[in-house]
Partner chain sequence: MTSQVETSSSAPVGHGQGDDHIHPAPRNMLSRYVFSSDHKVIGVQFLSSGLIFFVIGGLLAMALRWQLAWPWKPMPILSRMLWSDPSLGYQMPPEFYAKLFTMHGTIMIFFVIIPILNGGFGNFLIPLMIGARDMAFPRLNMVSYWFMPPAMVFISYSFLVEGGAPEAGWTSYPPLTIARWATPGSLNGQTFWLLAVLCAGISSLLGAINYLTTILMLRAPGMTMMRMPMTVWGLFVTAILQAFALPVLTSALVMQTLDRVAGTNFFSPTGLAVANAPAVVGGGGPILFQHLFWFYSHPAVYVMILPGMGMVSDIIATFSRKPLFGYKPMVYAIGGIAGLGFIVWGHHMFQSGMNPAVGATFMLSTMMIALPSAIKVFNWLGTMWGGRIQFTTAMLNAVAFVAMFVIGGLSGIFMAASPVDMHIHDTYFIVAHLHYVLFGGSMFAIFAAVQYWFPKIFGRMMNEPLGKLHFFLTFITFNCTFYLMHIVGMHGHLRRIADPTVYESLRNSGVTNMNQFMTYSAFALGAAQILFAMNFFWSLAFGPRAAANPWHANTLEWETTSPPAYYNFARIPVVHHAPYEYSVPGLEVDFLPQTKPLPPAAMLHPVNS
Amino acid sequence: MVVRNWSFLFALVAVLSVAAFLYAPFSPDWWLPNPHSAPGHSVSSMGREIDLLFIVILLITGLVFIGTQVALVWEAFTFVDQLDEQGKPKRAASYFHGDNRLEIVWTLVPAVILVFITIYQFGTWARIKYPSRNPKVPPLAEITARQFQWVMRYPGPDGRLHSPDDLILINDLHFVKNQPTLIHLKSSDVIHSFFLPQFRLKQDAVPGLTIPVWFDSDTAGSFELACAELCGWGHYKMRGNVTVHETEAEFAKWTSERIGEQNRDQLDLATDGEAR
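The structure of the preceding chain alone is requested, in the form predicted together with the partner chain.
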């Protein structure tokens, strides 16, 4: 076998790697998670920024990857040791120890690129995570993670949390389209993580802390809430439903229905007790 052929093995892997990422955007199963109605479109404003960043980094790293792999494969092909009929090398290796100018170039160029990436994405990070940049709205709900469910406490008619008319639901997050929405994230046992894949949003829920988290959506529909931090044997099934309502009125209707249900349940409980 010709030793040179090894370079094709390295080339093959590199080509397939690039191909996978070229194919990915064309398949909704391969690309970033998005609603079926609009594959290729993250529903939240932060999600769209993050997707853009992802693509920018993908392009930069993709070019670096292609560059290094081309160099590697080319070297493996060109500089492979070949022997003539007498078993002597056809070509001597060149003899040098390096080049300082090159070293400086290939340190500075990546440095510029990396500083660019850092600065470029800094604004997005600050906008999403800095508490001072949170939307100035009353919290939609207080969400408390526990093994293995999400307890959502909505303020109820009086608009205040921790009052007797609070609406408490399990694994059911509802909010309204096109409105910045704030929640208070807590945990009552171990660490969990609040993950909305279609929104590109993730935040750990830490016992002992209350962490404000905000998000929005430009698409009504139903999405998923996942727990992204290992929290015990049932971690894999700690899933919630997310519903984005088209209008404020729809959300209000849903809320009052749920509150009616909750009151009925409580009444049932109370009368049950009496009957016994």
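For comparison with the form predicted together with the partner chain, would you give the structure of this protein in the form predicted on its own?
Partners and other molecules have been left off, which leaves just the chain.
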């Protein structure tokens, strides 16, 4: 009967796991789902769709977990070995090759769940990833990943990329609240991954490709840009700042100031060179 006590341990672990699962959404450190005031809440329209997908998957896996744990505890409690006075099992073990019907069921059920998830998420995936769904706006910037930084190239006053008045910054992404933002993502060396956690956006930067990526934000403020692909010994350095401006005028003022600083820095370099 000592063996039967294991079933109570299994039951306790399962109950604690489910309790933690149910408590998590009410914890201030939990990121999904969460109110607007929570530090990890999604600030993009696509992010809320992705959060909903996570919730659906969590519910499915949670229900499957509860069902499997109930079956495990019941089996451990009901079919524990019972010994006679000589210490021999009272019930002889029986062996069989398999159960085709059972194998079909436990193959078919996960397959149906996976097909449902695939169909359910297809619209969100298409809206975020298909180039044909990208907003019809000029690119805000060209972002090139390299070991180990993000190089941001913004168009200057002429509004065109790769012209002499371009603004070039390192690890500093700026755009405007409530406006669809399109960037061109590139890599100059290895595979990197452009990751905006609060926007639920992740896209690999692949050498030789220019990948259009779009996102938006309904909240002004400061956020984080990270690389989600192990890209070398300095991978930890690839952290960037993301600033969402409240208005277009605020963004234009910031751009003008930075272009002025860039031109002044170039003039100082030229002056130093002539002095030498």
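Everything quoted here is computed from the prediction, not taken from an experiment. If you superpose the two forms and keep the largest set of C-alpha atoms that fall within 1.5 Å, you have the rigid core. Residue numbers count along the first chain shown, from 1.
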Core fit, then Phe21 C-alpha moves 2 Å or more between the two forms: yes
Following rigid core alignment, is the displacement of the Pro89 C-alpha between the two forms equal to or greater than 2 angstroms? yes
Relative to the superposed rigid core, does the CA atom of Ala11 travel 2 Å or more between the two forms? yes
